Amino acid sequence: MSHAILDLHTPVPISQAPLWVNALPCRITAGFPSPAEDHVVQRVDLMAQLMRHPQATYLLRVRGESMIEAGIFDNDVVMVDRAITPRSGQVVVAVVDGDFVCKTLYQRGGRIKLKAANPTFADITPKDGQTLEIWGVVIAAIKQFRV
């Protein structure tokens, strides 16, 4: 990963060039190992497995810590999905009066809420004069540990 990925403060499209990881043909478990296997190494094309819609797709950073329940943590990179129809109950990327946040989508009785995935930070309801946009849906999230 490059630097100029690291520091994303906009929106990144995604390049539609191929990404060829090795990958092993087996699950890994959490717990227990599992007995050895014959790992054979085949070649994966990771934008293929992530994106469905690659000139549709996104890279964004995401700051704060309002969706650590989600699984998004702060400096995480959210690959968002601009052509996918959002539904409520998935996270999205909306704009708010111009500024990005990352929200889990809610509609009902043709209400609109963004919901925080951590008790600690309040949810965004629309008020008057509000703008709010869903700018796409996030399929994936990337994360890096320290190495």
Contents of the next structure:
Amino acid sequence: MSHAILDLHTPVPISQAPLWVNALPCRITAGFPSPAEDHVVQRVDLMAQLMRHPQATYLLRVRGESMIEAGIFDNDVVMVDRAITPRSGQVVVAVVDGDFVCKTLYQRGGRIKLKAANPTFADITPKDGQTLEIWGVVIAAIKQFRV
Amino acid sequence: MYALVDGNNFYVSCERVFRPSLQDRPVVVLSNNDGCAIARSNEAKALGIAMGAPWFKIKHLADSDGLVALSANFALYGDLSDRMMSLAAGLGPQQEIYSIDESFIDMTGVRGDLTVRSHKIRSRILQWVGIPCGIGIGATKTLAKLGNYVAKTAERKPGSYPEHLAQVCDLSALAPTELDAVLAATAINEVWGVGRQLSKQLNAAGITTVLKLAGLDAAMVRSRWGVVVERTVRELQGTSCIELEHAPKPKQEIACTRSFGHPVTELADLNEAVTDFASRAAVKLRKQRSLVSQVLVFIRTSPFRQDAQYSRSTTVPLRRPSADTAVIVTAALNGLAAIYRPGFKLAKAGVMLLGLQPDTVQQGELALEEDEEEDRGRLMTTLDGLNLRYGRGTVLLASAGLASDNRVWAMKQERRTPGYTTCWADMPVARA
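Switch from the form predicted alone, shown above, to the form predicted in complex with its partner chain and output its structure.
Following is the full complex, with the preceding chain placed first.
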């Protein structure tokens, strides 16, 4: 469409009328140029920092004291990534008897168990023929303080 | 080449992600007001529960067979759908999200073994999101959809189709004899776009299997059954006639109908409900940038009760097409006043917006009255903006009723699971 000459006497539908304002590709400053101008990018995005696989990441609330030596306390929120293949030594969320359980995964040889990070709690060892389902790997814990 | 990725028993699968104890159990998800089954686990299907079965008719299975019924939790399903769709998009360069649990992927130009690639995406969706899917692949959308049916059926009912077609089925990769065997083993009502009526007609003409349907002459099909069926036949033959759609088409009509949580007899309560329904419909109308010219309102009693039956509807034409909540609500309430009779236990009401047109076309009219109607477009934009930002129902017409706890007509959702992924307070719990 050519915008070269506008016939000012012909009515133009408002949706078709061109707007002649163009954004200039540079900023016009009055006074001192800001020394920070070249450095301002974006605020740190906490979620982007913590989360590697957004589609696979879920939040769960932890209830109980068995993981305190791993730094996870009652009422903390854990961020769980289901895309990560669980390895021995990682804190995981597992499904035990239909419920979610947060423990440390321990794998050696063919043996597998869920260890508590608190000496007063027992580990969970699957019984014969029972399989443990690892639901996801804990990648972060969020603790909120009362303010 | 198209792929169709479709979540298995999607709503049930979503619930199972956060309730692992529901695995292997018969589960149904109920519609609004816990009316009828809108999703069934394989175990529930095996109990003989039909799609749409009313809850009161299958209730007894809870005691006898451990059936679990849940109210629909659309906030949860929407979130998991979004996750699933974004992983499914990895299959190919273009995607059409067809419904909450289905998306077509255009795989044109994708190199390598499509079946292997699809299996990878499928297991990624299962591991990452927790939703099991079926993937069908074919030269057309109709064939992809058919492949999806084969993939799911082969998995659910071993023996129905060759075992290697379970979970992922690429019809275009089959040898001609195997493809013919698959098409011959499939009833025509499983074909996309072939409804019950058409199935009957085709069956009467001896066309009972997809193989027979695909073998028909397209020109003959057009003269006998019309262009829509011809298109289906051509698609089955591998000629693509249905393109990928990237934006949903504006709807031709918008409905907001609902069963009440408890029977309603008073006009005042009905007014609240109809105001609410009409307001919701008006929001949808503005979202798709349309105007409405006719507002239909209906009320009816429950056909499942022994009470006196009553069912009426009326259509109220608007003087000029509008997208104004107040105009639409007024029309609906006028219609309601005309059809309401006291003394009936009403179970359901609804508002439908008919005769929609784009809001860019506005029929002018001669100004016969003195005061010109003011343009309330900005008011409506503000209304929608406030409700979007602060939650639905923040600003509403007073006739919708303010004491939301006392609304007798409000929905019943006694079995809804928490908003596991959408509400901070509803997060699932892990024991430690």
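Predicted model only: the values in this text are computed from it and were never measured. Positions refer to the first chain, counted from 1. Each form is matched to the other, and the largest set of C-alpha atoms that superpose within 1.5 Å is called the rigid core.
- In the core-superposed comparison between these two forms, the C-alpha atom of Q130 has shifted by at least 2 angstroms.
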